[in-house]
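What follows is one chain in structure tokens, specifically the form predicted on its own.
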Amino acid sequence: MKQILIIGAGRSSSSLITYILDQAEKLGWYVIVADSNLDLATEKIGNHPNGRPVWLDVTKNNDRKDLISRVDVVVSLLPAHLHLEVAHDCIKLKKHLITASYVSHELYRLGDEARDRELIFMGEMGLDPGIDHMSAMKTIDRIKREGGKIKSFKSYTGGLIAPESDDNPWSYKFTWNPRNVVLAGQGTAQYLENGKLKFIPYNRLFKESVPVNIPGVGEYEAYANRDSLLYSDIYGLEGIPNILRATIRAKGFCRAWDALIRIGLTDGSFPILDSGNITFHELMDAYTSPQIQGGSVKDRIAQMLGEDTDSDIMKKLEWLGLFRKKRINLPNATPALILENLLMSKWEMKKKDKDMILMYHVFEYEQDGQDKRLTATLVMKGEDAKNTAMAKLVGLPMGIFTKLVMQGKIQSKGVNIPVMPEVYDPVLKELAEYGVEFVEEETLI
């Protein structure tokens, strides 16, 4: 019998293992998920016939190699910097591989290696990155086929709260890894605008968001991407001047961010001496400028931000408790480790909460000597905390393709992303079968 093997069982799995057993059951094949917390992963089981909980270290080596030896495919869902090691064995065992991470440059080494062993190793296979690259390429290849030539491409996507669930003043709730929305935006965002090169540090990066009116559902606000300038070539677009890959956000969100980043609250690189004992409001007394007396902590943050104590960014900050004189309770914690497990009590579903996926895709491209402008809308709700559209749209391209990488329908071999027709035709076309379909509006420039 064919095993598929599903490493992690953590927020964006349930859709994934749901549909990987379906499709165990129908054609006879097993699915083992394994997880360091042993509870998740026999919860997301369930009491399935095709499947079986594991508990697993991905760090003890013998253990993930054991698992990995016994099965036909491995699907990670790990943080990204433990995929590489999950790789080598894989490749050492000859082993397909398929994650939705990003990847890096150290897997991208691993790709003539894969093809020698005829091996399948496919990043980038979720929602962003995964659904956004397929349905580009889809649009991209179609309108070079019909002659067009494209002048600039633009993409934006955002994991939200739906509007009827929208109750804090941040407009916004975790449906992904908090870590990750922590550390958001951190390096340099690269892209093309009018073909030249911009660069956007993350000191300014959430104070330059630019707003995003997308068709039918409103106002929104995003910032750019760190990889716009990487997917000219993968996209086939050399030559392009506007390229743009950008995260949505409700409107207010990114300069309310920019506050903390300015304050230091995003900073990973330090501990934070005695943590556990100081207060929020003596972690934001320790923060405010030297040069800045007299007023309340709370005056204080407001005269460094250059903000009213009673403005928009400020009520956002109160909201969130960093001026109570509440204990934080984190021995030695970095101030963004702080910071992520203070948002992970104010940012959290209550359990009939409904988050929101947009993305949006913005082409403008010249055929038959006419320009013309082309717009993809997807709008997906989920129905409740559990089930959300964030783990639906990260899980269920990753669950069609590891489908047909086991009906061996995929000949792509070596490390690759979902940008080729074998694969995003029948993963976008299955997609649409669950509702996953872009509203599309040309118009002449």
The other form holds:
Number of protein chains: 2
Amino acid sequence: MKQILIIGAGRSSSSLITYILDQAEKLGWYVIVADSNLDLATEKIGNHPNGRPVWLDVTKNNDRKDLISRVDVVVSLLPAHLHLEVAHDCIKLKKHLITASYVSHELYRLGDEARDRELIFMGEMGLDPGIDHMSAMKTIDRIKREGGKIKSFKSYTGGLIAPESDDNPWSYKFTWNPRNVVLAGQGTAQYLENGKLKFIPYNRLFKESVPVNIPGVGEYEAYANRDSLLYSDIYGLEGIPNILRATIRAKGFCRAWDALIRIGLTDGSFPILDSGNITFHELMDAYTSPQIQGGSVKDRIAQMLGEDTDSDIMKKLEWLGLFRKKRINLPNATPALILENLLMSKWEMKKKDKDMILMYHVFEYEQDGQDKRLTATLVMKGEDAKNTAMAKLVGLPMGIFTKLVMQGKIQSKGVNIPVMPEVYDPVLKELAEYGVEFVEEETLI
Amino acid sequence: MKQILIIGAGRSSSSLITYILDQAEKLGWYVIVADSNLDLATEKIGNHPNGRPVWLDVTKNNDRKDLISRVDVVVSLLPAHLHLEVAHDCIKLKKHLITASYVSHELYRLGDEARDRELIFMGEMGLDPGIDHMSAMKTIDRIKREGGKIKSFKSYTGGLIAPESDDNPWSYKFTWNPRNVVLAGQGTAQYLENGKLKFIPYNRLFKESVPVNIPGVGEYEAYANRDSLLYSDIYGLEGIPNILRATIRAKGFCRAWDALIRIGLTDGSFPILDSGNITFHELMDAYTSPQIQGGSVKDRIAQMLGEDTDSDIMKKLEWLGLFRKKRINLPNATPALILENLLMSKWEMKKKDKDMILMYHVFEYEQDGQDKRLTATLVMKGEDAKNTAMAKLVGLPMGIFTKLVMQGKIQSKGVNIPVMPEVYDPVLKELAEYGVEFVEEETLI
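The structure above corresponds to the form predicted on its own; please give the structure of the form predicted together with another copy of the chain next.
Whole complex next, starting from this chain.
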């Protein structure tokens, strides 16, 4: 029996594991789900005859290699920095590897070795990155085929809370890894606008968010997502004057998040020795600028941020409980970890809450002497806090691609992201069966 | 013959190597100076009979261990992140280790092993950290001995350019590792003020610099240096309501540096793919906020920073050449590396330039019912661009301490910083012979 190893059975794994077990039953595979928490893995497998949970400490090299050696394909849901060890094992043991994470420089460097051994290492095979690449490439290839010249590509994605479940002033709840949300944007975002490079450092990223009006959906805002420039060549858009990938948030979110950055709460680089003993109120007091004297802690934070004490932003901060005399109770924690823990209690989805994925591509191109704009919009809501659209849209692409690899239908070798027709055609086709469909609209401009 | 290994023969090593060679001749030791650049090591040794230059790639474990195995004491001038490997070797091979770098958590964790093997690993044995610890501790111990209760300790240090050699608008030139200057302050500074914790994140650190008026020397400004809280226990000042370590700069420096931070030029975390092809002018253009339209690049940067185009800060930026249409010529460089390279050409000391070290301690304490303030000030100028006060004040403490260890005069074991009398008494005494003397002034308050 051919075997698949899924490493990681956490919050984002259920749709993937369900899909793979279903296929395993139909197609006669065996599935091993490994996690450092055996209960999680056991729960995900249930009593499925084609699956087995395994306890794995992924830092134990021999255990990890032993598991990998027994299977045909490895799907890694580990945090991004742990993929590399797994990838080295996969090279040595000649196994294919699939992840939803951004492909690091180190992973790209394994490309030749993977190709020599006729392996495919597929990264960025989730939602964003993942479905965004595939849906964009399908349209880009079609426009080119039809003789169009693409001048601008902007792609916006957000993992949000559905309007009917939006009951907090931030209009946000966690539907994905909280740590990644807290640290999002650190570094410098890069993109192209009118043929010019644009760089936005972290200290200006959330200040300089832009409005995004998605026809038929609503008004949102977006901040630039990492290095968009990397994709102009990968997408076959060499020399394009406008390219931007961005992250969607509810209106008002970004400037309030910028307030948390300015206060200092997103720094994950140093521990606060006293954080086991102090309150949130004392933490905020410690952050107030020494130059500002008098008034309550909240007054001084407002003054430091250049806000009125009862502004929208201050109301958002207050709603988080940042000014409460409640103990933080996390010894030796970094500010980012303190913030993450606080947000996990405030931004937790209720059982019946629905999340919502928005993806919005805007292509501008010239065809037969006419300038055209094509938009492609995906809106997908989850069922509840457990069956989220996020888990589905991250898990299904990996699951479907795993099936294609198991069936020997993928010719590409080496380290890749899903931009080739042999990948995006069958994956998008099957995703449509799960309701993942873009609404396209074309206008002359 | 007893032997000493000095690893690193770069810009900061000359005073140390000269001192150690002098002592070696008197006391009958042999000195090995190892560097990946053999010329540098050879030049530093000259034709001294007690020294030998050696080529060493410090990442080659066997070569490194082989060298360390032959000596009695190792002095590491490597970049801080490379000390740990050397420290592990020193544990295995039973050798003492001396560095001028901040002691990392990882290094502190070797404390028990070092103590068990009767080794001393001495870190923070340079100027700042180093002479600051020793001079502060000497005074702290004396005040306590005389029945004083210390309520406030503030310590300011700066590696500056002497007024007679100050001929640029920043009043700054490199007298020390440029990379450390460019990345200084990233993370969050922590200190205590009136019994309250104070945290300043990087995005506010240089904005919130404070004036420091050093009697008889002049008016400067200072920004908080890393985690001052760590030192209250180490200094024996448990429960002290005020403790601050800070870095001195010329007036006006910090707000101009903050402009570089806000633009985004100090980010060392991502490479600019195009940096081999673009000019500084294009780089600045890329950094201008997309929301600001019209005007020259300089106008738009000024507007983004909230500055007049001819303000002092804008003049400082212009003087650096940031708006010139000159190619950067550093492919794939991070913004921080581009800035470092630019500053190295603008902030280079001329041959006859003198640097200047300022150290200024302010102790406030109660004694016999009276509140007193004691200040201790050190001003030391270098001779020229080669024989800097910086190299002297970083190198001599390491050199003198190395001698004490070679002579068996140090009883302390384990991982330490120089806060104990058996270290600071003889080191400060010998430093005084080299002109390193603090001027003390005491007043009632």
